Amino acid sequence: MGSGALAAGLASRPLSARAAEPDVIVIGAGAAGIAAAKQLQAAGRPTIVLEARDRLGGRTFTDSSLGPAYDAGAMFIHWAERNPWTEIARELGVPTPDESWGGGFQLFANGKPMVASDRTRRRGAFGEIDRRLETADLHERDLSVAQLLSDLGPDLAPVASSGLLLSIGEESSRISARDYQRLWSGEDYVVPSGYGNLVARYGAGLDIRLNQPVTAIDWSGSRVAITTASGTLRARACIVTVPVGVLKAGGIRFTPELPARSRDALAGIGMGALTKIALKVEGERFGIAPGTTYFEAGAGSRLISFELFPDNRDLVIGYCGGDFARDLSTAGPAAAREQVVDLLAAMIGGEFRKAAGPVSFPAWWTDPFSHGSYSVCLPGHANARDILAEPIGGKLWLAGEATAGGGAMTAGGATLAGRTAAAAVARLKV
């Protein structure tokens, strides 16, 4: 069954289709929620998953709205040597080759090829983050990445940190260097058939209720009461896997409110705004090799990278992050398309406008079910992830990429966090 058919079947189930009081309720059918529910199912604990969207996968989403599909959210199986999705894909017979280096790389400044001296300067500056993190002693005092690079001066420091806009999706002044230092690294695999499709397929066989946004969680009694527009369910325990952005926006009301320790941890975690803008391009390819990258770096604050015709598909996919991405997200798809087409026409030539088609713009920053791409610890709050993962009242767990420690910001980390919470719940007495 394809992910579309699976979603349609799940969406047709009313909230009361099965037992009114399961043992566990998982909120969110992204990587963390599905992983938690799979583990609880294996442990024999009756579990219902409530998902606000009309599909599975959360921020792991393979978008085919333009015809050619692309991963609008997570796309790499990072640190693949220990990432659970490597094994899951193998079990499901889904190929996951190494990341391809594509068809070349070109640097631009304001739509024009960057001069050689500027290219050399940028290459030297980009490596400064890793070099400094390898030697920085952050045990006594956490710093922002911007502070770590400040002695490079006003010209090179912004250049050195600008690459984080396309990896973390956030301004360097809002990124904890200590948290960034702990992130895992390793080989990157890709999922040609779609990472989002893989996650959705893994959810087959679970009791997942789509179109069920949770508005309130009451954990004051012996059982947890979870309220949606379709009614209220009660369970022995609840695992909440919604993004930090939703929790910070007050999308779910908790009674009693979350403990001060958990609230303080939430206050120490923000959401980045890594954003993709996919443009359908039909007909002419202007002699550009599939997989070529055009990198606009004229202004560090408005960095944007374009992957042209990836895997020989009729798409150009733009990547941006930080406040620039937030502004584009707020402006909306039409304005985002205009900016992208204008810039690509400057890079490729005016004839590009005739080939430019519709745009797909799943802007995570303005999405009410995410409010951002993935979590970022603010400077001075590198311990917030571990605190947020602590059980609450013996019946409530917050789990997801934000609580994944060194695996944060990835679908693999979300999966490990979901499994960890599920293992703790499985040990509870029924």
Ligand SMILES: Cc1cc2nc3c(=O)[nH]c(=O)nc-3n(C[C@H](O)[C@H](O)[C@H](O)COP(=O)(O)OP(=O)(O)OC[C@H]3O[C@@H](n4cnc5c(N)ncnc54)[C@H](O)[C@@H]3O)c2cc1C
Contents of the next structure:
Amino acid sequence: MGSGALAAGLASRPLSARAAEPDVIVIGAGAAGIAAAKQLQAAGRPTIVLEARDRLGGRTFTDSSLGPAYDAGAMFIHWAERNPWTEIARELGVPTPDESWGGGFQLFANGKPMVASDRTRRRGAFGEIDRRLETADLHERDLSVAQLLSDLGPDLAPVASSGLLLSIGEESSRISARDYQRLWSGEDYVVPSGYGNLVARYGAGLDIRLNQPVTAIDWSGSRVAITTASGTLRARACIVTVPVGVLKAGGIRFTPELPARSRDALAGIGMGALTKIALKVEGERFGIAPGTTYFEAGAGSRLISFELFPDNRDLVIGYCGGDFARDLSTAGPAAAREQVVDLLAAMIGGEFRKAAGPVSFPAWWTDPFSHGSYSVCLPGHANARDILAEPIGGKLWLAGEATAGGGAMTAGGATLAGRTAAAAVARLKV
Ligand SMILES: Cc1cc2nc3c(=O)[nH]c(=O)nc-3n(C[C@H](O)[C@H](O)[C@H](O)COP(=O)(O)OP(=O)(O)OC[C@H]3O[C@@H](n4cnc5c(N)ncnc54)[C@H](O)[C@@H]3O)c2cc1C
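Could I have the structure of this protein in the form predicted together with this ligand, to go alongside the form predicted on its own above?
In what comes next, the whole complex appears, and the chain from above leads the way.
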């Protein structure tokens, strides 16, 4: 079942249709919000989830608008050995095989195969980040990842850090090395039927109200008052799982405003801009094996990696991040498509243009309900995640991937953070 089926059943339910005064209101029906609501439901605490979009899943989203489906947001179950989604998928009977990289890999510079001397010069630079993070002592002081790599010089330092554009989605000068060092690692599993579909399916049976963007939270009284265009609901406690990008953009007005400690923590966290652009390519494979990667690295800051015909689907999926992805997002889907088709035509040949079909471009950076791909601690602010997770006034919790410590940036971390907040709320007296 996709999120669309759920949406059809939930979208039209007005705010007051069921328990008008729930114990708990959860804002956001992504991995964190769904996990929190599930836990509260199991604890017997009446809970309503208010979701701005017309679907469940948030930044996990299996998009089938082009026909063949792909995950436009989260795709990998990272550190799968301890990721809650491994267990949830097993319970729901959803297969989650190990990630397997098929096809070949080719490196390009400005649409042309990279010359051997350049490849040799760059070899090894990519691995430098991990090597340095293993040995760097960041207890006394934090650095940006760019600073950590600066002695590689102006030629190789950008190469070494460019891989982060496709993992963290951010420029290395804006990434705290200490926070990066803290992130968990492990096996990666995939969800062939869609990670977004899995998360949405896990939300079945919860009281989720779709199309309900929350605009205001008043936590001055004994109950928290939460306002959407449909009205105001009150509850004993509220768990806010919207992305930090939404909070930083002032998408929700808090009365009184959030404590200075939380606001300072928010100021220390930015949003990366990992972005996928999917292009339908039908009827022609140009002799390219399914799953092949074409990696454009000519200009370090305009890095883009194409996965060609993954799992034999009629799709080419481009991955980019940082300021380049922000520029593409702002330019919009038509301009993004043009750039991608031009580059692929240079790589593959002019005949590619005839086979290139429509584009799907979920631009998370310009999306008002995410404002980016996932949270990134700025250098010097590695403690911001823990501060953000602290309860506020005994009735307000901020939860979601940004508060997930070493699990941050991931759907698994979001889920654990949602459960942690729910456990604290479940201990409150009604
Ligand atoms: C391109 C991309 C690739 C990624 N790849 C991976 C990956 O491979 N593996 C991985 O684990 N993670 C990945 N992630 C990150 C992962 O998707 C997120 O960390 C995770 O889904 C966040 O879950 P969450 O519940 O914290 O937030 P969200 O999923 O963003 O949920 C928050 C919800 O709040 C809603 N909302 C926002 N504003 C309001 C409002 N005002 N009122 C009501 N509701 C509101 C949103 O619509 C959303 O549904 C990726 C993300 C992106 C963008």
